[in-house]
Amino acid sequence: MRFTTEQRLDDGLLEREFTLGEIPGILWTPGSASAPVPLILLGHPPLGLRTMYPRLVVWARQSAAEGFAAATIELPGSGDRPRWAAAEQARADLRRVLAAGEPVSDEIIDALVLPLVDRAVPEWQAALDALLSLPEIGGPVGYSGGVISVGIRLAVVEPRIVAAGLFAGSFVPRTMFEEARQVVIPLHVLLQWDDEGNDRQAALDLFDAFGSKEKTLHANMGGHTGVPRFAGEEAAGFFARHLR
């Protein structure tokens, strides 16, 4: 990991740019840590960071406030990242099917997120390594957001990651379903309930699918982009309880 810039926010919040070999990436820490904190990672659609930036500062300050740091990485082909033609061509697809207004096919499905999970996951893992060899982070950590089939890997082969909130706003392949069964940490899923682009069934079938003992559904009305101020105030007291 190598630091690139650094800047202190108007609220102190300490921001810092890294790469990780070729992978960009973004460290927020609080100002007034005395202290090893702990961690949320902080997951994303593959629309790249710049995109990104308002709303994952946003997801930042929450998590400072509460004490903790916050991360987040480029995803594969995404951003300034190398273009990754299979990638280009499964969204390519679903923009097609959508447009004419036709049902997203399981293959178009399997082929814009499994490869995706399979090359994001072991990225966050080394992104994870190498955060926690930072004097300043200490654990535990939790991840929060972002494609949610991301997360369901994630809670499944990451011991170290022991709470998670996901947003049930995009697709999931059918075998993702089995990996939920095998997830056991506490979760705090958010569902957009006139989600326009989210089978609304599909993510209350998921939720039902995971194996934890502790997992709460939150469901309020709106479409995608309508998520209410609260509920981002509801994830971070979900974290504020499992990571202090």
The other form holds:
Number of protein chains: 2
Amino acid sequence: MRFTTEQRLDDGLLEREFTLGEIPGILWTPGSASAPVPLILLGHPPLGLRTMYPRLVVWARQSAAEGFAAATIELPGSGDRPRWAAAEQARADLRRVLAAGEPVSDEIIDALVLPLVDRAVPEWQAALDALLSLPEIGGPVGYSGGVISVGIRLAVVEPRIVAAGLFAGSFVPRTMFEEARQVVIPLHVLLQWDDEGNDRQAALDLFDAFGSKEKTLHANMGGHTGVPRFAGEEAAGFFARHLR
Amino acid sequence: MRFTTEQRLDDGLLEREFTLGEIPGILWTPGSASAPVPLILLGHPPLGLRTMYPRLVVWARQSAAEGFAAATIELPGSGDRPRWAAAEQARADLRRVLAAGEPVSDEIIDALVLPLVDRAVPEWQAALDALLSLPEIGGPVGYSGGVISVGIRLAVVEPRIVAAGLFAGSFVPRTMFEEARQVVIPLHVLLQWDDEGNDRQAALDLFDAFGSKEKTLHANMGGHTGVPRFAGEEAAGFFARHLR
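Having seen the form predicted on its own, could you give me the form predicted in complex with a further copy of the same chain?
Next comes the full complex, and the chain you just saw is listed first.
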């Protein structure tokens, strides 16, 4: 892990870009921290870190307000990272059926999501190794947002993650329901009730499938990108309860 | 409206019992209020005020912490108020089918809930008239909890109620879904996901039916009576946003 830039944002938050091998990432640490702090891994949709930056920095500030560090890495095939042919094909297939108004088949969802999960999850684990070796990061670790299947797999395979906030707003391969049953950590699940691009019933079924004894579903209006401000504050409250 | 008792609780909360004609009620006002304060009407299940008192006083303290008064009245047919034959018959029918493991029919639900709604709602409106005439109560007014159908009808017919927190944990007559479509005020709906005595799908359908542009569903684990403490705090946050 190599830091490439470092700047203090106006509210004292320290923002450092890094690379982990070929993977770019960003780490934010609270300005005032004296002891090692808990960490929230900030997931995001595969739109590229640069596109996502304005929203990521809002979440990082929210984390810092609770005394937590926040970090994120670029997803495989996003931003400046190399594309791979199968993923490009799956995205093209998705665009085609959406444009034709056809239902999105399980085959397309699997091709779109499963290789991304398989590639991304070990990278987030490697990032966690590197981040937890920094003296300023202590733990515990939470995972928040992004592609929900990445969050599910991480919650199953990564014991250092003790709580996860998930956004039920993207396609979920059928096999992920089986993995969801294996999740036992506390979960805070956001659902945009009137998200036209999302299968509401699948999201409710997924919430039902999670094995966690503590799981909470927060459903709000406002469409896919219209998560209300108070929903973000309630998610921050969830992490405050579990990472402090 | 006639006050019958008055006591200061240890945290300064002023608790006054009152009668409104034949209806007993309780009013809690924050110890420190100088100007007229907003009001939350505390709904409750038809178990009698005396039985519900320990939970009601928790909610009243939560309201006072936000600077709000809280008030409640006895439901018709509960506590020391006279029973009526049709309601007793409906309760007996319900016990019989539940004991026999039979499904609860629409006829039983209608007989159980609709007369209660028809009788209770004008009483809550009369209580609101009396409470808002007190110099220490200003408004705006929220309604919280209790029999969800009472809350739905109140939200439709009572324009002084500007926000409602509802608990989707009791039988809902089919005709109430039509009334739910007419609700337009901000709603905060609690659902216990694993409430075995409650029809989860009906609760989700009801949430979908509400006409409100701002509506939030919070689903948690813990069974009918196991609403987690943080869910109460989030509901308090909802009222703080809408009554301040």
